[in-house]
Structures are given as C-alpha cells and as structure tokens.
Amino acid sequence: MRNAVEIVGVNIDNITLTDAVIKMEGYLDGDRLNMIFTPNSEILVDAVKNIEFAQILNSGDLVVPDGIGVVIASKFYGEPFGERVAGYDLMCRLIELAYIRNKSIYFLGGREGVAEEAAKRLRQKYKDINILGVHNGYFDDEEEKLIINDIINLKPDIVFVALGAPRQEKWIFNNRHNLPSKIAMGVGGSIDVVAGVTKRAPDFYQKAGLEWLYRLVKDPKRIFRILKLPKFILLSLYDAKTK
C-alpha cells in the first residue's frame, strides 16, 4: 500500500531513498511506463497556482520529497518524512541500476551539448553503459515529433527528462502513452551536475538542508526562486491547520 502525505494538494510519497530504489527495480521488471516526479518547495508553490500541474504530479507513480522545505512541511501534517529524497541522488541510483542490470537510457533536455557531455562522463565511469540517445531541450513541435519517434524506435528502458518544471512533468504526462519505456523521470538541473556544468553543494550543505543557500551564493539571481521557500512554508502550514 502506498504511503503518501498530501501537501498543499499534492501526494508526496513518505519513502526513503533505499525503498525508492527498490520500487524502481520493480518498475524495470514491469511492462508499463512509470512516471517519477521530484517536487521541491518551488514546484509545489507552482502547483498550488496551477491545478493542472498539481493533477499531473498526482498522477506520478513515485513522487519524492526533493527539498528540505517539503520535509519540514510534512511535520505540519503530523506525518513527518523519514528523510529527504533528493532528485539528483535518485537519478544517480537509477543510473547505477541501469548499468548493473544492463538497462538502456535516453537523455532529453539541457542546453546544447549538455546531454552529450553527461553521456560521455557516464561512459567513462561505467564501462559499456547502454545510453541509446540524447537530445537537448530546445525543440519545436515538429522536432518533438522526431524525438518521440526516435525514442519509440530505440525503446530505452529509462528516459531522463531535463526540461525544467513544469515543462518536464507535462511532457512526460502528455507522452505517457507514446513512450515504450519502463521509467520516465523529470530530473531538471541534475543533468547539468552529471555533465559537470554545475557542481552540487558540498556534503555539509546537503546534510544541513542548506543546498538552497549554496546555490544562492553561487548564483544570486536565484533569489526570486528561493523566496518561494518561505511562501511554501506558510502555504503548507495554513493548509495543514485547515484540514
């Protein structure tokens, strides 16, 4: 039975990283597409304002709490999450699974050359990892049809979609009946980290739940995105108290 907490209208799985990996193993043995979403505070604020986006997140087969704000909010509802499940960590574990079990991967998204660099680095780290194809995140409707046909022909087991929220979640949802894969996961900027374009916060920031602060220091222009964190805390506190 699925153990989830409804936070500002979105069901978030109360799950550990280890148990999430076990679920993904099961998905890879299955015969249908499973959608994995990794909402943080910023994404959930957007979902409050966009009911269609909230419904898409609620259609996910695995929806993990990616962000310290979401973990804090779970306490307001009396069902605290055991841990934060970072999207980047989940992506890395899924890549390891793909390598160990010889499952195939397709990368969609990122700036020009980023997906190629991510694939290159992974091939250096995991000899013979099966990456079937890549494509950047800049495409029009006509090119999108070619991308989907490419994925249909290649039949990758896993599609990592790095188009940014909510575009990546909407893309996965809208194409869920077209993708011949076992898993489609929205990974946002995680592909940049895999490609070495950006660096992840040091362990201290991760363990202290301060990755947002590290990102802000590195990129002060993120301030408007970071300001959604206190807004989300207030929204979730009000929502929890009025249930």
Ligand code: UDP
Contents of the next structure:
Amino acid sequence: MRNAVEIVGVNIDNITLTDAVIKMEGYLDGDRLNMIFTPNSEILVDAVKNIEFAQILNSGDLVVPDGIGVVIASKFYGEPFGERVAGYDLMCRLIELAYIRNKSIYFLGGREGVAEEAAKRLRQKYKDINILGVHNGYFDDEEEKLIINDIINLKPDIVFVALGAPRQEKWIFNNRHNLPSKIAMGVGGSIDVVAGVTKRAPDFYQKAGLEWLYRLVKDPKRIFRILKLPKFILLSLYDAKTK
Ligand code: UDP
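Right, the form predicted alone is done, so what does the form predicted in complex with uridine-5'-diphosphate look like?
The complete assembly is shown below, putting the previous chain first.
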C-alpha cells in the first residue's frame, strides 16, 4: 500500500530517497510509463488555486516532498515525512541508475543550449551514458509535435522534463499515452544545476532548511515565489486543523 500524506489536497509519498530509488529501479524494469513529480510549497499553493493541476499531481506514480515547507506541513497533519526528498537529488540518483543499468535518457527543457550542456557534462562524468536526445523548453505547437515524434522514435527509457511548473507536469500528463518511456520526471531548474548554469545551495543551507534563502539571495527576483512559502504554511495549517 502507498504511504502518502494528503497535503492541501495533494497526495505526497512518505518515502525516503533510498526507497524512492528502489521504486524507480522497479519502474525501469516495468512495462508502462511512471510519472514522477516533486512538489514544493510554491507548487502546492498553485495546486490549491488550480484543481486541474492538483489532479495531475495526484495522478503521479511517485510524488516526493521537495522542500522544507512540505516537510513542516506534514507535521500539522500528524504524519511527519521521514525526510525531505529534493527533486535535484532524485534526478541525480535516476541519472546514476540509468548509467549503471544502461538505460537511455532524453532531456526536454531549459533555455537554448542548457540541455546540451547538461548532456555534455554528464558524458564527462559518466563515460558512455546513453543520452539519446535533447531539446530546449521554448517551442510552439508545431515544434512540439516534432519533439514528441522524436521521442517516440528514440524510445528513451527516461524523459526529464524541465519546463517549469505547472507546464512540465501538464506536459507529462497530456503526453502520458504517447511517451514510449518508463519514467517521465518533472525537474524544473534542476536541469540548470546539472548544466552548471546555476549552483545548488551549499550543504549548510540544505541541512538548515534554508535552501530557499540561498536561492533568494542569488536571485532576488524570486521574492514573489518565495512569499508563497509562508502562504503555504498557513494554508496547510488551516487545512490540517479543519480536516
Ligand atoms: N523553462 C522552460 N520553458 C518554459 C519555462 C521554463 O524550459 O516555458 C525552464 C527554465 O529555462 C528553467 C526551468 O524551466 O530551466 C525552471 O523551472 P522552475 O521555475 O520550475 O525551476 P525551479 O523552481 O526548480 O527553480
């Protein structure tokens, strides 16, 4: 049985990174597409306002708590998460798994050149890693058809989708019957970290639950996004108390 906590209407798996990796190994051996989503506070605030987005997140096969806000909220519901599972960490473990098990990868998303750079860096780190294709995340409807055809022809085992939320989750959901893959995962800005375009917060910030602060200092434009964190805390507190 799935051990999940319903937080502001979205079921989030109470799972450790290690167990999530075991699940992903199973997905790679399976015969259908599995959707992986990594909601943080900001995404969950959006899901409260957008029921369609909440339903898409609820259709995920693996939905992990990415962010300190989600971990705090689980305590309000009396079902604390064992740990925070950062989307970036999960992505890195899946890349490692793909390398070890010789599974193939496609990167969709990021600004022009970012997915190429991510692929280049991974080829330096993991010789012979099987990256079948990449495409940036800025395309029109016509181009999108070509991208989907490309993915269908290439048959990658894993598709990493970095189109920002909620676009990437919607894209995965809308294409779930077209994708010939075992895993499609929404990764957002993690593709920029893999490409070396942005840096992950140092360990200190991660351990202190202050990754959001590091990102804010590095990119003050995020202030409006970060403000969703206290909003999420209040929303989840209210939801937990009125359940
Ligand atoms: N992105 C994209 N197409 C879009 C919007 C965003 O490829 O139409 C990419 C953007 O270039 C960046 C990532 O999506 O690489 C950012 O995603 P998000 O905002 O979810 O990042 P995070 O919250 O992880 O920083």
